[in-house]
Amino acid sequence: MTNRDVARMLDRIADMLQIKDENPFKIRAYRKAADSIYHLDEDLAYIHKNGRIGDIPAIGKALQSKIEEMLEKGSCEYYERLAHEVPEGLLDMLALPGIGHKTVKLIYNELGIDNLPDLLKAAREKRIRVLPGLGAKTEYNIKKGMEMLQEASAKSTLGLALPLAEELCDYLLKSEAAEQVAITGSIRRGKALVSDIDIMVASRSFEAVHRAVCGYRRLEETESQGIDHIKGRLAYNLSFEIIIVPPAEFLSQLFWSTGSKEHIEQIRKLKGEERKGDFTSEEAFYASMDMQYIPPELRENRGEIEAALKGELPNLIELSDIKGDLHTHSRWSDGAHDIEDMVQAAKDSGYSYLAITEHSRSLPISGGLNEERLHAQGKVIDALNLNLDEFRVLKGSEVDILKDGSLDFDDDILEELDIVIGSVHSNFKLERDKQSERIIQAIKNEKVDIIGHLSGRLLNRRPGYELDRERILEAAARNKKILEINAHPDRLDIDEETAKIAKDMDIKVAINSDAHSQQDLKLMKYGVINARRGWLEPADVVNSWELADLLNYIQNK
């Protein structure tokens, strides 16, 4: 089992387990298991072969053991039990939008579903909306979500696409059947979901390439190959392709094939029909039309081009621009790691300023901090910031906004604070009108600083709540709030095209990880690609300026 297996596995375990209602600490045990296992540097079967199982963060004897039982069997008995009491098929109705654990477990206890067809089925026959608790709304929710899944079912993150496509690039280099190798198309414009893998190489033996690929450890099958290219699937079914040209045409084939196949059309009616070898480099190439470079995440002929022609593309932000980050979790809440793990970490990125945030106390579920332990970790970071150089660690909280827009804290706790980030966590199913008036009351709070994630959207699992963005947006300018771009792939709220209005707007963003262990502070990198796309600059991104410019920024906001 891969390490994407066994967290799948633990995280189908915390779904059974809530269903059936059980201890919310047991369930969150499992869920921190699954996200430690889920980010892990290495090969989870090499570690435990080394005996090393029990040092992962969130780990303890009991999981420990389960493990290591599903990485020698392929299976798990506590999980093949649960299984015996409650339906997988319950598990996939949880990927449909406004379906809980709660709602999932009514629908089986009353009418017997247990499946996404039936479900339908049912939704279709108006067999719902007559369950106590439900109604019309969740009918619509599942048939709409639905269709989301079908939509989706042939279309992976960039979180799970990305990292799989650069350890092919590498394995193709290291095979030295390859001169030169790039991942191409979707997956380099940065797309947060994707179809396949595309990966150009430059090669003077194609039969050497055809090789090496199917050597690759992660192939699962080839399913068509000429002298030009190889598709097939690997880990994960995640389709791919890899395109093989000669080396003086790879810089030319790899600018034709990184698209969009909208932006492509508008270059060939400036520069004509494709040339091969015709290219020193992509600079160069967009030089000879007279315009200036433009970076892959942009080549989506959304006016970049136009842009490109008059000289007034933005000079888009980078990794390195980022100098901290404004959302984390530690062990106090539903975090792997302890604050000075963290900070650690966030030294190691280069960072020099961190926010610890954790969620408030209306999550249990996730550890969510009451009054009392939230200013007990106020005094253990005053403590940690004495002895830091040129190093702040931020008081924060992610505290959750409320059914009506209240805050779950009072005016005078989030005071103590330096950040506030407002983000909802429950009630999804809101009509549009209450959840965007929800959301905008948390605006006007002079408290909040930075609204979390606001569309609350899960790739390829749930959308983002109905909401009037214009409206939402106008109040954010009026009240001067900053957006938050997640960078977890699974989520990368707000999108690239709200992103792109809010900066119309002088909106600012902040680029946040969500980290709720070391390993995920280096999620930062997908979220500076989702605010590339959304044409963002330094300027734009208030992680990016110097702490003494974003605390002055907050304060005066």
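Can you return the structure of this protein in the form predicted in complex with the DNA rather than the form predicted on its own?
Partners and other molecules have been left off, which leaves just the chain.
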């Protein structure tokens, strides 16, 4: 079992305990343990081999033995016993927004419903509203939630698909069945949501590739096989297709399979019939059509071909351009690591600055800082900076934008900070005008430098709130506000389309990891991919600038 599998099993235990109405602190202990394991850097199996499971934070004696059992047997007796009492389908029902443990239990006890299809049927037949405490709106939420789940199951986030695709590529290369391996299709283009993992393999022995794929540890099943392809499912229900070609055709097939369909269609029109041509590299291929090389992220037929023909493609931002991260959390609020640890991780990423931006006081659940603690943190950061060469820790805050558009801290508090991110964390369902006005109020506030995760979307889980994007972008441009690309693969917010519009309006962008742990700093790469899809260049991205230029921009806005 992987770390992720163990974390998931612990979370499911917590869900089952919650449905059984057990001690809430015991439930939280399981959730904390799951979270702790999910965020581990090391492989659990390796930690177990060294007998160090008990050293993991939030893991005591009882959990240690259960986790060891999971690692050795693939499950544990306690989980199996609970699963016997609590039908598995009840846990699936929890994925519906607005449906929690109590509701699931009530519906199960009263109607005997223990799976999603039956629940949907009952909602359609208006059998839910007769239960005490539930009404028509709950039935509506169930129907809506089912639609959302169906959409979500069709696509997976890049954050899930890309690491798995990379692991499979590594595995195939090491298997020696393949001479060359590359991710292709929508993952290569960096789409935020992808429907499957496509991998191109160059090999002289197709049979050897088949054998290697069948031995992959995360293979769930193969669905169809031909001599030149294998389709099936991997862990987390991800579909995959492996396309096998002779080495000589690898580069050309990689190009044609990368897509998008619309981009390829346009290229075919330009290329006419003679599309085999020179394929020593993709660069040479584009050059043979008298155009610039078009990076995969731009191949969406959104004007890239015209721009490439004119030699006007953007010089896209790269991960190596990033010089700092402007949105991170430490243990002072809901992060997992101390500021010093975060700084070390930032240095390891090659950064020269890092902003610590805890939540503000209105978010007590996230350990939001009040004025005193913010002030105390500032002193700690000052002291830290004295001992740092060539690196600067910035004092910041992710200050809540309240319902009326005012900020959670007074101006004189914000004045002391190097960087202020304004973010919405509550009242998601305001009507469009009120929500837009609320954010515009924050944009007009001189103390705010960056607007965090503007749309509030959570991919596959929650759409963004209702916003008048045009008005907000106009206000941001007028007030020289920076918009965040939140790099978390569940957010990627602002999205690529908004990023491109912002660029055209000369609104600057900050690509931020929103890290809650050292490892989270690495999520930056998803933000960079998203920015590239939005045509952004280093000049558009403030945290690719030298610190002095960044601070100068902020201070003179």
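Positions refer to the first chain, counted from 1. Under this definition, the rigid core comprises the largest set of C-alpha atoms superposing within 1.5 Å between the forms. Computed from a prediction, not measured in an experiment: that's the story for all the values here.
Remark: with the core as the superposition reference, the CA shift of residue 222 between these two forms stays below 2 Å.
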